[in-house]
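Let's start with one chain on its own, the form predicted on its own, as C-alpha cells.
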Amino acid sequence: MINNSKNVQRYMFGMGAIENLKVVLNDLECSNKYVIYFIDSYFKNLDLINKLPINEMDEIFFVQTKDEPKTEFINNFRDALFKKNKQNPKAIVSIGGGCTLDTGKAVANLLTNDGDAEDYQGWDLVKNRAVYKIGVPTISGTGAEASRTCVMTNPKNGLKLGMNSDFTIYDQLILDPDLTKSVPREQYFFTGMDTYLHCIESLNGNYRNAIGDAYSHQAISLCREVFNRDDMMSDKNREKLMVASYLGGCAIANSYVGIIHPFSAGLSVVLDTHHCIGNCITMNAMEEFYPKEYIEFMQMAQKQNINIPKGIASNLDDAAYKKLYGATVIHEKPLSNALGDDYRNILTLEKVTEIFKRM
C-alpha cells in the first residue's frame, strides 16, 4: 500500500519555459517581495543570469558544485539569511543540477524549522511547511526536481542521507530543455544514468507497487530511447531525458533504491566521488546483483563512447575499506529493499570490500 503520496504541485515544460519565471513569481501572494536564488556557480558569468527577473531586494547565492551538499554548507546558507533578516522570502528559486536543487530544498526547510540540517537527515523529521520553492533543473537525471528528499553528507558521522519529507518537494517546477544544451557530454550521460539506475533498483526491490513501477518503466523506456541513439543530446532527446528525470524522481518517491546507491554513497562519503559518476563506477561491480541491467548499461555506455572509470577503490588500506563499509551498510531501507532484512549477513565487511575492489 502507498501512503498519502505527494507530488510537485505545478510544472511548466518546454523550450524557453524559463521566460515564465517572472510571471510565476508575480502571481505569488506574499507580504515580503524579495526572492532568494540558489544558482549553480557554473552560470555565474553566463547569459542565463540576464534572463532571470532579479530585483534589487533579492538575494543570490552561487552554489559551488565541486563538492556535493554538506550539512555545514546548508547551515551556513541559513545563517547568512538570518543575519540579513531575510528568512521569510516570497520564494526560493533553485537553478542548477541535483546539488543546487537539493540545496534550495534543504535551506527552505531550515528557514521554517529550528535546528540544523543534520537534525533532519532521515524520514519525516521535518515538522513545519517549508518556504515556497521553485525548481529549475539545468541537467537531467537525478530526479531531485521531483523527489521528496534533499541529499546531504555529514562528514562528522559519515552519513549521506536526505531530508525525506513531503515538505521537501518543490511547489513549482520550470522544466526547460534549452537549459541542458551546454552540459558536457560525459556529465550528461553520467547524470542521465541516475534515472535509469534508480529505476532498475526500484523494479528489482521488495517494496514495489503499481504506481512506482509505472513511473519506473516509462522513465527507463525514455532512457533507452535517448542513450541508444546516435545523438543522445539532440533537442528531442534532451526533452525526453528531462521527462525521464522527472518521472524517475516520482518513481523513487513511491519506492526505494537498491544496492547501487548505498555503495555510491560510500564512495561519496569516503572518497568525495560525485553521486552520478559514483553510481556509474559502482555499476562496474553490480553484475551479480543486476545481471541484465549491467549488460544493458555497459552497452549504452559503449554506444555513446563513454569511459566508466575503474580502479577507484581497488588499492585502499584496511581503514578506508572499513569506512566504506560503514558508509554503505548504514542505508537500511534501500539495502533491505534489495536484499531483505538480513542484508548485513550478506554484505559482510569482507563482501563489501570485495565489491569495492571490483569497481
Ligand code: NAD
Given for the second form:
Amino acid sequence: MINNSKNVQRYMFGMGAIENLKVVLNDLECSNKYVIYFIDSYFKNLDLINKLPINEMDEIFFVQTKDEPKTEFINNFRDALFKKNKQNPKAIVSIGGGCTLDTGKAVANLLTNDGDAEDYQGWDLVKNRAVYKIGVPTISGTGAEASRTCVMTNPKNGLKLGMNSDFTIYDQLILDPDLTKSVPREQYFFTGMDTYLHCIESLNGNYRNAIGDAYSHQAISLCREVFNRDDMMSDKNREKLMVASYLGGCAIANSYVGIIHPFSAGLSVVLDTHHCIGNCITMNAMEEFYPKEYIEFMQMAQKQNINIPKGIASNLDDAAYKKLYGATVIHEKPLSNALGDDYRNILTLEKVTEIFKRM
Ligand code: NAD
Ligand code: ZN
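Output the form predicted in complex with the named molecule next; the form predicted on its own has already been displayed.
Starting with the chain above, the whole complex follows.
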C-alpha cells in the first residue's frame, strides 16, 4: 500500500519560467521580507544572477559542488544565518543541481528544528514544518526537485543518508529547461542517467506498486527518447529530460532503488566518487543483475559518445575492499528490494570485492 504520499505543491514549467520567480516571491504572505538564496557556485559571475529579483535584505550563499553535501556544511549555513539574525526568512530559493537543491532542503528543515543536520538523517525524524522553499533545478536527473529526501554524508560515522520527511519536499518548483543549456555534455549524461537507473532499479525490485511503476515507465520512456537521439541536448530533449527527472523523483518516493545505488554509495563514501558518475561506473559491473538494461545503458552511452571511466576500484588493498563492502551492504532496504532479505548470503565480501574489481 502507498502510505499517504505527498508531492510538490506547485510547479511552473517552460523555457524562461525563471522570470516568474519575482511574482512567486511577491505573492508569498509573510511578515518577514527577506529571502535566502542557495545558488550553485557555477553561476557566481554569470548573467543569471542579474536576472534574479534579489533585494538588499536578502542573503546569497554560493554552494560549491566539488564535495557533495556534508552534515557539517548544512550546520555551518544554519550558524551563519543565526549569526546574522536571518533565521526566519520568507523563503529559501535553491538554484542548481542535486547538491544545491539538497542543501536548500536541509537548511530549511534545520531553521525550524533544533539540533544538527546529523540528528535528522533517517526516516520521519523532522518534527516541525520547514521554511517555505522554492527549487529551481539547473541540471536534470537526480529527481531531488521532487523527492522527500536531501542526501548528506556525515564523515564522522560514514553515514550517507538524507532527512526523509514530507517536510523536505519543495513547496514550489520552477522548472526552466533553458537553465540546463550550459551543462557540460558528460555531466548531462551522467546526471540524466540517474533517472533511468532509479527507475530500472525500482521496476526490477520486489516492493513495487502501480503508481511507482507508472512514474518509472514514463520516465524511462522519456530517457530513451532523449538518449537515443543525435542531439540529446536540443531544446526539446532538455525539456523532456527535465520532465523525466521530475517523474523519476516521484517514482522513487513510491518505491526503492536496487543494487546499483548501494554500490555507488560505497564508491562515494570510500573514494569520494560523485553520485551520478558513480552510478555509471557501477553499471560497468551490473550485467549479471540487470542484463537487458546493461545493454541498453551501454548503447546509449555509445550513441552519445560518453566515456564511462573504468578500473577505479580494480587495484585496491584488502582494507579498502572491506570498507567498500561495509559501505555497500549497509543499504538494507534497496538490497533486500532487489535480492530478498537474505541478500548478505549473495553479496559476500568476496562477491562484493569481485564486483568492485570489475567496474
Ligand atoms: P551537482 O549539484 O552535483 O552538480 C554537478 C555539476 O554540474 C557541478 O559541477 C555543477 O556546478 C554543474 N552544473 C549544474 N548546473 C549547471 C548548469 N546549468 N550549467 C553548467 N554546469 C552546471 O548535480 P547533480 O548530479 O544533479 O546532483 C548530485 C547530488 O544529488 C549528489 O549529492 C546526490 O547525492 C544528490 N541526489 C539527491 C537525490 C534526492 O532525492 N535528494 C537523489 C539523487 C541524488
Ligand atoms: Zn540516484
